[in-house]
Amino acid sequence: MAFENLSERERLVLRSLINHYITTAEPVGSRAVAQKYRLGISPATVRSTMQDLEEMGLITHPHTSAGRVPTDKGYRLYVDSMMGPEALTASEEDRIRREICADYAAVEDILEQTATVLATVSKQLVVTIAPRFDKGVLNSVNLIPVAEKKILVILAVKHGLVRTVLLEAESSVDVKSLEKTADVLNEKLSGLTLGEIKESIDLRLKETSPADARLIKLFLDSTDSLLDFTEPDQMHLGGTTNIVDQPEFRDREKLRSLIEVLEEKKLLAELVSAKGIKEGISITIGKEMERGEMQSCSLVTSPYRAGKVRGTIGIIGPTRMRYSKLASMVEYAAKLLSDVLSR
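Just the chain, alone, in the form predicted in complex with a further copy of the same chain, possible?
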């Protein structure tokens, strides 16, 4: 669908209408557009322009005598070609910077904090997802016995990212062979990315002594969950309360189904990080969302990087959201996060 053929006036009206609707959450009438945005045209003219826009499917009527409301398609056009970037205010920037750049040792703490600040500043729901480890270069492996049959696997990746998994062995393992296995693993695997390791691990460990086979196998099993970025503890939510206040979630069913998605952390993580694959800000609007439950929401995401690995942050809100501002905000936060995590 090419909308390049929209007249200048049509573009102007659509933009004004969306801007107005975003702040008021009420259907916008022709008078409001004509007067408030001083387009120098009369309400009647606006009305006829609106009819055109409606025919193109960019706006709709809730009912005959109400003002107009943008459709998802309308928002899409607005986002793609008519919204300017809206800079954050100094105080917003300050606040975000202060929280993200405070010093934490653990990545999770930063992500948790990021989710919280962004939520307060944006007044929306914020999701931050830990870096996907599969592109990370392995620094070291440690196998620590913590109980008779329990082994803690510690994977350290460049840039201070760490992940641990607790394994249960079938029989008790002695410390010596554990250390030996760890040595073997370190020797053979460090310097590789976890993705590479996962693919080629059978090959690489083929010629190791059979004595360690059992432990190696155990280690193999663990990599799956180590690499799984959709694990619930790899995700942080902030601002759940904010969605309750949004007028669009007056509708109980909508609220319910959204909260349902939030509880299914795995699902949510997939949804958000799928968008974080490509570089830069990515905006998903309403029906474009794969999950039916979220089709009254929009999602603004950006990847961030921690060295070689990438994670995603996202803001979720009703389709009527301040795209320009939120995009700037996500972009800013992602940049800060990348800086902090890559230093």
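Rigid core here is just the name for the largest C-alpha set that superposes within 1.5 Å across the two forms. Fair warning: this is a prediction, and the values are worked out from it, not measured in the lab. Numbering follows the first chain given and starts at 1. First, how it differs from the form predicted alone.
- Comparing the forms between the two forms on their rigid core, the Cα displacement of L111 stays under 2 Å.
- Core-superposed comparison between the two forms: the C-alpha position of E248 differs by less than 2 Å.
- Once both forms are fitted on their core, the CA shift for T120 between the two forms remains under 2 Å.
Next, give the form predicted alone, keeping in mind that what was shown is the form predicted in complex with a further copy of the same chain.
Single chain only below; no partners, no other molecules.
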């Protein structure tokens, strides 16, 4: 059915029912809609309209309850054509701004604190994904000895993004060799994007005198791990207990399935990143999620930028989430992150 042809009365009743259910988490009856929202129509008319909406698949009866709840289709129609913007309060904006714009040493700290403060303000689960580094420009390479055969490789990318990887050499390496090798790596690789380095590193490191040949070989052999920026530790979670405490997850089986997904960090990171590809706010509702275990949830995402590289910020909650407020929150945080990380 073409839902754009809904009558004004049907739209009013559906919007009122969804707003009420988001607030109460209880199935909504016709009397509650008629009395609370003062639509100017009787409970009997509301009841008849709700029956029509149910036949359209926009609301449904849960079990034997007399009340109705929205379906994923109902939420989708609400989000796409009925939901108005809901501004953050001044105190909410101030708290988020203070936490995100504080003076942090590394991007990871900013992303972790962003997840924490948004979880506190939103009362939902928040995910922040570090920027994809393949388009990040390498500033410098540092090789630091940490044990007899262990070397810490530090890749510093523009806009404060840093990656550290611990490598193990076959034999001990002196500090002077590490310094000479780091100088050569910086001469050959600095100023290139990590994607360019990954594609052409063999050619670029053919002539590396006076670097230590053993270290160059170790660097080449470790390229995949050094330049792999899709690891789970690039994702930060905040407010896991918030989603566990939602009424929807009193069902232990539903809760167990959700927790399994949350524990698969790489999978969760890929899911959130995939939804954050589009510019601006993206809202994914219930069965629109690829994973069956996540179909009791919705996801609000937005990309943010650090120069030319992009990361993703997202809020996960039950489908009965306050979409308009959470969309404003994600949009505000993404803008702040972009401003801070692109300076």
